[in-house]
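Here you get one chain, nothing else, as structure tokens; it is the form predicted on its own.
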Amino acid sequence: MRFSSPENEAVALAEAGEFAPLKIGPLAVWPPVVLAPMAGVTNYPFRSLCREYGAGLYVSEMITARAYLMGHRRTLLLASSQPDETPRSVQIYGTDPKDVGEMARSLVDEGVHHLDMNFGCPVPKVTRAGGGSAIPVKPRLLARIVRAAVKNAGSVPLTIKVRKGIDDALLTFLDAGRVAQEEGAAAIGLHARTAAQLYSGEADWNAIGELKSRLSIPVLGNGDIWESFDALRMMRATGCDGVIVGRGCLGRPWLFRELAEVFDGREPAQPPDLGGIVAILKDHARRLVAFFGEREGLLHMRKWCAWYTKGFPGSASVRDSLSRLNTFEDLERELARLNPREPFPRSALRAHRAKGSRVQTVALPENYLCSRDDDTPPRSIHSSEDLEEWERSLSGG
């Protein structure tokens, strides 16, 4: 019996050869699922639990060019991976396309398989300064960007990925769109929604069928792949390439499997229990100690606490003890009070784990829209004190 959602019950299987391996440069991703990257979420830990369920293609979280370069240790330790990971994948933020290039160089010395650039961030703190989602209201400075990126990057293929705009009086995803083909960009990643809406309301999967028929490099499509079939229906709504998946995996990293299982012409396993969800929340617990440290591991997994255990009857309170848990103990004791048996509810496959409904104001520069041709790249940040600030505040888009 199909587990899924009333929008995707009637959703056929992929047939034999409906589609193909995503092709980035010299990358072929089988199935055609790439792993958004999102900041406080796609380190190292939760990249290698996704990958054990299923290939594709797992991005870094945002890593800050001027950060990198200048060798701080915690943008130096989320861009850091392990020889299990392959391809290695890492997402460059960056505004200046001189640091931009010495950070894609020195990726590609390190052995990455593949680069992106975020050009979709839409926090107020980033978008003030000139960053993220609106650099693509510049095309000139888009292009300068990924033109220096592509040039260091050599044979490694780099790819982007857009926001639809600003708002919906200011697109700019088919300008961002022809520019990343222009510059050599090997693919390009739409957020179909835009800046101004955040996470809220629906994503126009009309965008990326809009993009993809005026582009010959690949696209990929993302926003609103909650399930295994969500992919497929984009995928043959739109054209894309490939989907990216975002807020559906947080505390599901087993929606890779299905999503293989789709891709390949097989109804996909049943979710887990609440038992075998706990094993998965442990696990995920015991990789980020490794990584972070205890202390820091522990504080990171008070939020996956809380997404891994959304929708079940009587967890609330459960939940509750875990956003405040500091020690191992303290998180084997409270997953004790949960009933292991507890089936999957369905009513969780499109709950949103992260971000909320709100929409924005986008925040710009002073006369910032005066200027679009201008391709004088924004302020670079050069203090550490102002890089913990910095890197606090970014979203992956």
Second form
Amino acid sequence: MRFSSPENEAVALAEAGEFAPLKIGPLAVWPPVVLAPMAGVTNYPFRSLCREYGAGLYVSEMITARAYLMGHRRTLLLASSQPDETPRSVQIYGTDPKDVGEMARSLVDEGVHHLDMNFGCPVPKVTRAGGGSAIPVKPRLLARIVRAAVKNAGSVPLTIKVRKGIDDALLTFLDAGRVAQEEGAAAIGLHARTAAQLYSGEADWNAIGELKSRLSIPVLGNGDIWESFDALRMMRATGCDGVIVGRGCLGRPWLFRELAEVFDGREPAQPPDLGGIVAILKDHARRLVAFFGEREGLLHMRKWCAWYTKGFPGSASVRDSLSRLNTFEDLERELARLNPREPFPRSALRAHRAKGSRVQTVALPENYLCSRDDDTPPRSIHSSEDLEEWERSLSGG
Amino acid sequence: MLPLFLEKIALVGALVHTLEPATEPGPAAVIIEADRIAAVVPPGDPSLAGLRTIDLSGTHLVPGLIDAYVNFDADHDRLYLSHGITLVRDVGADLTQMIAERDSLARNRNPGPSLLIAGAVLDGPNPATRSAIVLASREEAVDKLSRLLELGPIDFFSFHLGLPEPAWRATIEFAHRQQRPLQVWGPLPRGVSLDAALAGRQDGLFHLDALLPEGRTWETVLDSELRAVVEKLAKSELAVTPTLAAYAQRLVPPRKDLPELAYLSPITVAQWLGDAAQREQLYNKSPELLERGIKAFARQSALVAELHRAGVRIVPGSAAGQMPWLLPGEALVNELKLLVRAGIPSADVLRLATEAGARHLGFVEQQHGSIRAGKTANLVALDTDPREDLASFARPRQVWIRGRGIGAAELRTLRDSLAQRQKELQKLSFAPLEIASPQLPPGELVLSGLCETTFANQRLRGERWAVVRAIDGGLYYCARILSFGTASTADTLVTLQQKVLDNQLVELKFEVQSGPRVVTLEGELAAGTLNLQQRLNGVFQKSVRIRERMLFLDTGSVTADLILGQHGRVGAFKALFLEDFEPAKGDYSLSVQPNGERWLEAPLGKRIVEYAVDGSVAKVLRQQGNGLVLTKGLSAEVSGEPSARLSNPRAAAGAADNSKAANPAPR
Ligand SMILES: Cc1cc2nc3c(=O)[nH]c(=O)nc-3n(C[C@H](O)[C@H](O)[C@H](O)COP(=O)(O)O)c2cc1C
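Shown: the form predicted on its own; wanted: the form predicted in complex with the partner chain:
To see the whole picture, the full complex is given below, headed by that same chain.
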């Protein structure tokens, strides 16, 4: 019997030829699935893990152009990859066309295959400075930034990722779509929520359909793909060309295997039980430690442990100590206390991971709405101290 | 890139040549933390426990090389790193660009070798290069050098031979007096003998020619004279950068099909090929020149070996970027090989280009030159022992630059993408120019057009311009100028608007985006004074008041030439030009040829301007180095009422000879 939540029980598997590979410039991505850029999450260790389960395009977390250009070590690390990763995809965050262009150029020189740009970040610190999801409010500024990126990316395809808008009263995605298409972006991804919504409520897939109907470049739908069948439903409902999967894969990298299966018309295998998950978790921990070093790698591991064990009734007792990990031995000792035969709980399929159900009033710069036609980039960071603080405050889009 | 680490890492397994005095190469581990060397410890040392390691077994780990003489170009960064060069010393270029580049953050961008800068080169009146700082006198030297140091960190001073003797003396005194004493390097200034240079305590000499006694050539100089020079230098602290490779490259036919040319900018390649053609002609005509060059080179080599034996400080430098056919990176490795061939042992040469080099460059040794805790982590892993073979620097296994490791494969990728960019640039030079029209002030548009400026057939910039007649009868000359970037630098955009009334500049708006800076210069004539305000990134910097009559602002924009065609009068006049974005008053002198050409003497060099009958500029020729910069009118369009049109500068030519300008106006 299919292991899914009720709404997906009757969803038909993909028919042969029903969906086409996602075309992003010269890249043909099959299945048409993209791992969402997620700050603190989609670093090389996690991307490499996901890749072993499935196929698709796996995007780095957002990399701030200024920090990258100033040679900030951690930023360079987060932007980095290994030769086994193809295609290699990096998400750029920047508000200054010059910086963004320079960063695109430098990444292309390093051999990157795909570039994405984040215009959906709702973090107050970002929007208050006129960045992130505030940029599409000024279509001419958006155009300048995208133009600079596309120009410097040369033959490497560049896509952009946006939200629906600031809030329901200020929707920007249709303008952003037009700009993306006019300025030569290879595709646009839409997280079908407003910045005010953050991650709460349900994503508005209708908006994805509306955007798709207006554009000739590929549209990527994003929001609330928790199960592989959700991807089929989204593509059928909206006509979008591919999906971006975010929180659904946190602690569930096998979601990419399931996605590959349903797009190939096969019923997905059962999810692993807790024993299987512990093995994946350790593998993930080893990758993080190899990449970040033990201290930092295990710090990262704390949140992953919560995601991997989410919804397992028997894991409650160890979850607390897992959130205080310091060494690999700590990790092994705590994991040994779990019951390996506990099956994956159906209720965990759609349990929200990372980010709560808060909403916000989006902070914009003063008088921002009075000059929507303006194309002056907001001031960007210049000193190393500002940069440190900036990097600390980010948690993505 | 090799993996980047946030924590300490240890490079293990290599035979480490620390180049520290009185130490022999031996097995050791080098611990790197961020961009520094944290420690050098024996293999298996307890401090290595728990550290991540990079295995360099079978390699020789040495400090990165120093190239003490280059002309910086960001395009060359990857070529230096590809040859194990981790520190280059630029001998003077565009001041602001160099100050911005020296910043190690800027260096990490692509990434490139660490950089020492002289800022701009120092010179006397009639400087040899445009970007030189002119020090005419002692007073001017002290004044301008103090201001230079305020602009940003300068690592040493470098001068051309036109620097007047008193200014040269003042420069050395000033440099040595600094809290962190700076060295002064150059050739011998005109009229200063080697003895005087030694007595005056100049720190370093570029090129061996400076050592020839007055009136001697490499053919006529006597062995005894050279011996005397060696003895003198041996008693001094003067350092010499011989540039043998620069002499040697003149003696072999240029390799016109060299694959490495693909890494160079189209302009550089055009210049090099031009040089090759000239040289071929010269040697065909006078084959004995080659013969003589070869003999001279033998003596130069012998002299360098003597200098070394006598203990004179030799600091290897390539002159890459300055002379044709010296490939950045490769040229220094060649220089090292030539030093070996001259008779200096490999191990000594390695030391000259690392530890001793850093020491002889002054404070540089605190950061560079050897593998020691606290120094910058600039290292090279080689497959062969550099004491026996320096050639392997041309293909290092790994290069560590400020703690960031780059492997051979990554270096290759970086070079390939550089070649790719150069190829694209070359194509771009022939693509149609796309420049938006400048913003127009109120008035009637009378003439507009497009022109391009090329050098060695490569497009340097394009300019869209327009002339608008204002209600008061004055003429606005407006332009947007797009200067094309290189493989490593972005395009820059300049917007300019100058208004001329009664043959005088009465209003000016100028904006340039250069690197991270936006400089604007704006102002109007009021009560006979032109009040200009200078802003940097929108922030007011200062005002400049100009009381004399100026005809235009001369920035390389064709608007100045358009103005010249309408309002220029034979003889001397004054106009503004920019010295590092600072407005300066310049003396100009105009003559008109019978064929209508204007010949203009300007502070930044001579030029010849040809006009079309509609008043547009057909052609401007300027000399730059040994090439010609050509501005060509691509299109021009006359509009508006016939009565408002510009006058015909060609018709005015004859009249101008009789001092009857077409637009007579009181002076
Ligand atoms: C922890 C986290 C970090 C994120 N960081 C980024 C980011 O760096 N760049 C970006 O464009 N979006 C970022 N996002 C937004 C996601 O890419 C995605 O648009 C959002 O989670 C909606 O998709 P989902 O419903 O599948 O999770 C982040 C989301 C989360 C949960």
